[in-house]
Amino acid sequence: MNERTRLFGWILLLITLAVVPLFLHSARWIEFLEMTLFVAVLGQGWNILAGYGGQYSFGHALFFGTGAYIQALLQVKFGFSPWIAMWFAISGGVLVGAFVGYLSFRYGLRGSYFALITLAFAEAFLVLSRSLKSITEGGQGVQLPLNQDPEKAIATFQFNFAGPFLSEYGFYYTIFFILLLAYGLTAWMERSRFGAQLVAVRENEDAARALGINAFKAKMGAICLSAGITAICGVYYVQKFLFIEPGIAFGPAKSVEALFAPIIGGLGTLLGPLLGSLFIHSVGEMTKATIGQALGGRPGVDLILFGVILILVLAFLPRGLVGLLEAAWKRLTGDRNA
């Protein structure tokens, strides 16, 4: 597949993103896309750390917490404005990260090592935010004050009680948005020198550092990178919810939906997340509407089917959903490039 035929296939997807919503009458079924964007988003954070830079994390919820708890405390007990307070809740996740790497890289950490202490990190986090209970109200979480008058929904960033088209579609192209800036900043970098020696790292770091290449600089890049996206996913889950707890903010839920979506599109790609977030959403609905109604409406029967579908994958698709569609390109085409 070459360039030209990539770059109309992102153009056609993105518009489709962008007008489908305004054809859904359903609250439902925009819930249900806005989740899937806000997986996706949250799946290329942990997809530029792992899947271009090799570095495998088990606990980047670390960077989803500290970003939407520090979104949360500063409108709540300072009264900032949330769009302020969102470019300290970015940097806190950026330091996070950078103080989490210096760590691990300085230190050699790499593989299963470098999994456990960030899965070891999101922990302590977790049992800080719980003890705290001065500053993070421990258990029961942070409240956000609704608003609900129309005329601050922008400035309060809350579009519940907005008009009729930001309380309908507000949240939706606020992720949109979001989604476009990190694919954005992915798409650069898959493009950049420091792109080229972050997959030089990946496939042998000894053998990048005997070309040159300082493997320290370009994991810790890759991390503050991956961390500050990850954190925007915090900011806009408060955001959207009006709430944080403890275990939504540090618990392994977040982790392991960051990790599922590139796992299962496509490792080190682009496109990998999203169509991971898109295929793990729908199957996770028709699970719920039929499996688990069958079942008398029990839940985490769609968690059982993900870790079936994720081990199937794991073993047969190695490349995930991404490169099962440019073999079939590939195949309809004659494309030796796909």
Given for the second form:
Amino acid sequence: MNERTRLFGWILLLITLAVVPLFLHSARWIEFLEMTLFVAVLGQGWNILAGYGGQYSFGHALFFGTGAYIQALLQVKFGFSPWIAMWFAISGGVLVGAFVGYLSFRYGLRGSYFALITLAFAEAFLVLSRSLKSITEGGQGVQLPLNQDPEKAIATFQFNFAGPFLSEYGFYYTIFFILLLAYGLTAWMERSRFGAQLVAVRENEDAARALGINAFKAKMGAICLSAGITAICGVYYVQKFLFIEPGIAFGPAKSVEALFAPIIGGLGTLLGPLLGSLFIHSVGEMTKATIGQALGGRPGVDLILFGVILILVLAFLPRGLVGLLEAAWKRLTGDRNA
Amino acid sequence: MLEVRGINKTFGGLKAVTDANLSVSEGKIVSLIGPNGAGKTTLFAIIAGFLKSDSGSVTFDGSDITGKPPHWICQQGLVRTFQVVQPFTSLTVRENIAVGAHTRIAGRRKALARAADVAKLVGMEGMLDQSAGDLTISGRKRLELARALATEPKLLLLDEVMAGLNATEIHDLLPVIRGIRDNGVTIFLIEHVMQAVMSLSDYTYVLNQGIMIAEGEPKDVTSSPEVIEAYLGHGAAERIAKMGGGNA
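Given the form predicted alone above, I would also like to look at the protein as it appears in the form predicted together with the partner chain.
Following is the full complex, with the preceding chain placed first.
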């Protein structure tokens, strides 16, 4: 697939994503798309560090939760505007990323050791956010005051009571915009010296160092970018649901959600996390609607299926759905240089 | 150009390199030979910053580079290749070489264009879009060389680029290495293939069990009894002399 076909495909895909919700008037389907894009962004955050940089984090909830808590607490405790708070939230995520990255990469922790360190930090923050009641409200979580004044919808970054268009599509286009930003950044990275050096470090760190690459710096750049994008997801989550509590913020569920989409979609590819997220959410909804219903609406059937899908992808599709797509394209066009 | 003074390195109780001294002057091809396990690769790793020596100093281009990190040393213009080739297997040949080119060039497009130019120098222009993982061993050796060249070094450290190649491939690679030198890059190489050492190098050092036992022009060094014994065992020089060989 050459550069032009790829670009054309992306434009088509993005236009589709921009227009499709306008034809959907069911709140449930718009929410379905919102969550799909949300996980696509979350997954891209993880993908930058793991897919491109080869540093597999098992605790990305750490950055998500940090962003979410800063966003919520600055508004509730200090009366910050959400538009101001978000900059602190993103910076906070980057800072935590830089801290964990410095500790791990300085001492050359790789592979499963790095995964364990990130998991440990996420768990530590989970415990801290439960126990530091005076700051975080502990286990009961932080609730943002609901704004019911349509005039203040933009100022409070809450679209529930905004005008007819905003209340329906406000959050969809917010996450769509964030997606454009995150994917734009990743696309830039792919085509930059930083990206090339990061991939070189992933492929072979010693060879990369011999060729003049400061591996530590490359990995630090990756974790900061990755943490920043993940923290934006936290900001979005808080504004949408107006609530955050330790389990949601720092629990392993978000860490797993972040790595699931890119692994299924295709590690280290721009499209992977989005494709993976679309696939997971479609399959999830279908399972819930069919088998889940048949079993009397019990939750969890979709999660079992995800586990099976993950195993199948790891066993048979090392390059994920993107690899499958490229092979199909190759066969379709007979293009040997795809 | 390169001055190595009094380098010592031990691994546990094992003395890998003992009081090694050598110098490589600009525009030359200098080789380092010695039996397996002599400490050649260790010495290379110390020079390029991958290992820290216990004592001694490495001076490159007038400045002390002892104990500096490898990426910094590479940016100063001293680059090494690996004996066991280390390609970035999921990238194409072009992308592999571009990683080296990025040491001097920030722009992606320019780095990729430079990669194509460097590929020509080592005869890889036809393989630019091949995946590095699909290359033959000879291709991988050339890629290793191309990547290092793309960093625009002043001094190139080649660790056994000929190992594993057949006679034809070696024959093809010799003019490439000479060409690199003629373009103004000084070369310091480790080599087991004596044909290559003899025909390429201006000066040779011989390392045995971590100790520099001989140096000089390759012709003289390879006929020195001490060197012959290092390779072939005690008493070998005498036997060869009796046989009237004279030339190892």
